[in-house]
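Just the one chain here, laid out as structure tokens, in the form predicted on its own.
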Amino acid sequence: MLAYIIRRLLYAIPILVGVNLLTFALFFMVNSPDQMALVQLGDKHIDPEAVEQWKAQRGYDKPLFVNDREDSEGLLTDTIFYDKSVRLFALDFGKSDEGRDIGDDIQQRMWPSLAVALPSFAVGLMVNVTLALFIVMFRASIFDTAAMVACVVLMSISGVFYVFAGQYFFAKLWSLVPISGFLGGVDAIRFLILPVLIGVVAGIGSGTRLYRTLFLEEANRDYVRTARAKGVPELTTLFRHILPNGLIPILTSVVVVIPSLFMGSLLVESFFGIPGLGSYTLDAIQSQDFAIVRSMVFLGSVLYIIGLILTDISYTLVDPRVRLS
């Protein structure tokens, strides 16, 4: 298992190099400090040195690999490679372009991101899985067909007209719920039922559609077969032979997510004022503050890597014959 486990760090390496030089060349070498400085400072016109000193204060005039102002030992970490992309690795952010620590921010904020992804993930996938059982076991009917036509609905509705129509009804017409804000302890509670409720809602159609494929596969093998002509209750069938199978390719589409929840929703967290990730990452492409875009985009590549390697890990507990490839 262990050795398992490092080949698949050791093979996440170059992919996290290779994300981390891309998102360099796309930011600096396609968009030059000077043209970020100018964007900044919002003028065509503006002095020459408004811009040198813009570039100063946040790290940008330096050579972007190799300062061959400096010695041996500044040669190379005397850099914008160096500073912007380099001690990414080290998880060590920097500041934002308006002086800002970006570590600070995203420790403070990924807890309201928490706060609404794990509800909704765990709510949504326990709802999901219930529902794709229950139209398993009355697969081949009419139940079946519409529970698939109502799906396919859910699944063509933006997830924008959910957030309008709960804010609507649920805020602004019934005032069960605050339209938007966040508050801190348990007040946080009242702020984030809609946008779970918002969130498990909008997954229902494709969630309910994957996991009812992947039970039906598993209701047509063979030892199922077998069981039936046994005389074993269908129910019994359904919970004994066909879920615990049937979770097992489901693991794909859920231990991969579990980092991601702490990136938060752009969309909800936008439309919610709340706090988190998603809207802080929203918030810095709005303002084009490209030390935080650079900083999610590194912190989101880490966290889907992480993703897949508990995957692999995952499938290494409920098959041990993966451990072979």
Given for the second form:
Amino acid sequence: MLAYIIRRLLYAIPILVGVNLLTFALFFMVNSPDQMALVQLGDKHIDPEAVEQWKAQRGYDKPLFVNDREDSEGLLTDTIFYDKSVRLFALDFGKSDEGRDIGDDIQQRMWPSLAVALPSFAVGLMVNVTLALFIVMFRASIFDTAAMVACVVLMSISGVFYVFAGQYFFAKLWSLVPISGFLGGVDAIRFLILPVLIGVVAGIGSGTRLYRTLFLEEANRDYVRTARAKGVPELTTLFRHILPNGLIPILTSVVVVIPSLFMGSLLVESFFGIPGLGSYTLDAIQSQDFAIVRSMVFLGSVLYIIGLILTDISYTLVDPRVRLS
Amino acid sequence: MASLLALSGFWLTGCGDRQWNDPHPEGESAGNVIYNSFSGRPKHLDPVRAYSADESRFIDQIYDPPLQYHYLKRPYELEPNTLTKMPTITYTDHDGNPVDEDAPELAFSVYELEIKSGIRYQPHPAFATDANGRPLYRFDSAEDSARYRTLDDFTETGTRELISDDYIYQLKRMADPKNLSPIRGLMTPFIVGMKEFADIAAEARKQLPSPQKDWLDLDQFELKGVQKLDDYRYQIKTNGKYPQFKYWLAFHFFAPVPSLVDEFYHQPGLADRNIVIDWHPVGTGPFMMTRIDPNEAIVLERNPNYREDFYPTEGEEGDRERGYLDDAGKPLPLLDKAVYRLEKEAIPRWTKFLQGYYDRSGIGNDSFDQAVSIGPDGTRLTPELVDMGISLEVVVQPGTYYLGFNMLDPVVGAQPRPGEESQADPEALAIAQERARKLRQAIAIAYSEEESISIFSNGRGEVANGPIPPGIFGYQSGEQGLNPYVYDWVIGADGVGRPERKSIEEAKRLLAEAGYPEGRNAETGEPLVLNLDTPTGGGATSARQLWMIKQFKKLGIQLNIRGSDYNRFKDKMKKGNAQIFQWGWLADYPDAENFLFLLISTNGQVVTKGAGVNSSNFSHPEYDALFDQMKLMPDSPERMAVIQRMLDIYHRELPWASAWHPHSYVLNNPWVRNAKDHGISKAVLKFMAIDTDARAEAQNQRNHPILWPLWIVFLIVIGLMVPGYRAYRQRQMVRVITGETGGMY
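So the form predicted on its own is up there; where is the form predicted in complex with its partner chain?
Complete assembly follows, chain above in first position.
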């Protein structure tokens, strides 16, 4: 397995180079270093000299990909792309275009992101699996049909609507929770109730439908029929037989998401004023802070690759027939 | 589920007595604290770098420039802040001999500033010393400083007296190109020696050993135009005469920064943990920043070392009646703490204000109807807000927004591009310019700014007849200030005169004279298509843009919306490739010069490669000459006459089709005192006060938790579970029975 993991990690290098190259090309297709400088320096009294200074201080005064003023060594290395990319592979994110240390910012902002994403993920998974099992229990009944209709309705509603409705009813009309914001420590719980609740409710429709399909597949297998024929109660059949076997595909779809959880949610963090990595990325895109955008895309790719490797490993854990080689 | 989640939260956090939806830490709002929000996070808090209002609103409470604006008096008036008196100004010739201020040989203005003694800095680790009086925190390497993760990890603090060296050092920081001060380019022609200092500093930086040790002691270099006289007195020498320089002395750019503090923040490793002067300001002002998390909250607390400073005892007419002088003579600041929370979304911000968790608020477009109604008797609050005791403050902002023409465009401006003036045929040029002028006048008549303000700004603004807004010397209201090319002054049946926009027929006549009868080119018969360049992207046309198309259609002109992203838009403006555009300007200081310079040729965007503020690239030799004359004059009838001549040129040439001055609408909860809007200064926090008991009572009244929905949710869940359980039981009871036919039941 170790050899497999090492091989997968080595495969990751060209993928990350590709992702970085693509991010770089896309960003500089619509932004020039001069434009980035103007955004950062503001609108008033900015002279061309200040723009040149800003670029020089941040290394944006070099050519993008090829430096034809340099010899063979500097041809590719004395460029913005090389400068900004190489350090990323050591997870050294450098400074944002505003001058703040990105690594330090990520360390601070990952915790609020996790505070929202982990409970939303865990509670959501629990609720969706439970609901899916109950729907499977009443499969091919009017309850099943009604539940599926409800799921489709829930899926069809925009996430923003859940946010607005939740804020209006729970925070404004009924004064039950703060409408937005975030505080550290135990106080954080009061601020997390509504975003987590909305995160869970917004995911019920799609999650429950997916898990229902997976469980239905299991419910029609021979071992389940055998259990029923032996007179095993329905609940025991569901939780002791269908659930563990149905978990294999669920696990594989879930494990890949886990490392990415700390990247945060753009929507929830923005609307609820949670200072996590989701809003960090969004702010960076809006303010054209390439250093942050590049770092977050790179980090997201690394985490996704880790998620995929973990998924492969989890296969071997839940299904003894699978071997990594 | 909802009930359980919500209730578990309340139990866990022990929401016994406090409001369940209180967004502040328990017990905090009982203190002498003001709560406010910010939607744009500050990018810089270094006084040499910060410029935007999002930044000034914080650091102007911390840094003490030499001068400040009187809080209550209008028109705006400067007064000493850390100085003992207003600066004395002497004028000299090239040899340093005193001359009269109007003397032709005048070469320099020398400002002498005297600081009050005994002013001390806020407690800060940069001032902490060991037993020998040497700085306590000094690190040779990043490893040495590694255990200090945040500024709070520096447990020892100290202070020291403000001296003139600190003001001088800050001027050197402004001159140092590394610091990217936004006003360095502006000040370089004025402050003697700035250019030379910048060159020396830039050269010295190249010799620094490594980026890790980027500390450069600027005190080792001389800035010729800034001289220390003694610990409390210093001089600034400017080239020629620059009367507006006094206003810059009320900006944080001129506030003191000791070299000791700059050196502290430049120690190895600290920048990697964002411990930099750009995020941790150090000043002598009424407040100090005790928490800086621009992604969540910024907290200012009273500076325990703040000097003797008192609330003003006089203001403008009516201030006493409005209660602005109730705290006259009291020591400042009146607050202990100010908490600013990041609120990017308008709905949560507005809701928290109504719930009493924010003390002050603006009014977003979404909530305007909920807050304000505009009737024949003017603007008034809605009954709901009146019942809550909320008050509204309406102030004309010292700013101007406009719909501008690019005068370099061959159709709407016909001005030759810079450098191509000599190539143009003078006769053809004059004809083209006359046609373009009539076209601009026609558009100016057709474009109803009144309607635009009413529809898109909820009436929060007034039509501008020139760049200068009300409250600034040079502004004229009534018939005197009217643009006679766009409006007529009409005496109504009530005997009162009011402006009336010229008829659309008059506009059509001008359009025909311009060579576009009925909006078609008289020679080719092709329709006249003009382009509005906008940074709103290439998506769907907005309601405002549709409205603008309609305004041009009145004349038969087709308006094409050319959307692009902000960068490309700015690039177009810089290169002079836009045709019609929208732009705005907010005053740096309350002087007509700061508005009329928006149209001088040396400020043109193209000629300055994007640095200038004359977005129209308007160039008029007479206007330029009058500007040079006006900027040196004190406010006087003579100056007013010159300004009027400049405005006459503006009215005739119309480089802007239309303009308006925005109104600021600020709502205050009833427990807020002394919240008088100051259009220029942001250093106003020290004057504000809060009645905390009234706030606590209002918060209790406005935020009773309503529990019945939770019970309903609970009952629905139970209601679903019971039949579910029964159905399950029923299913469990089903028996497989083999019938006679062999079927199963």
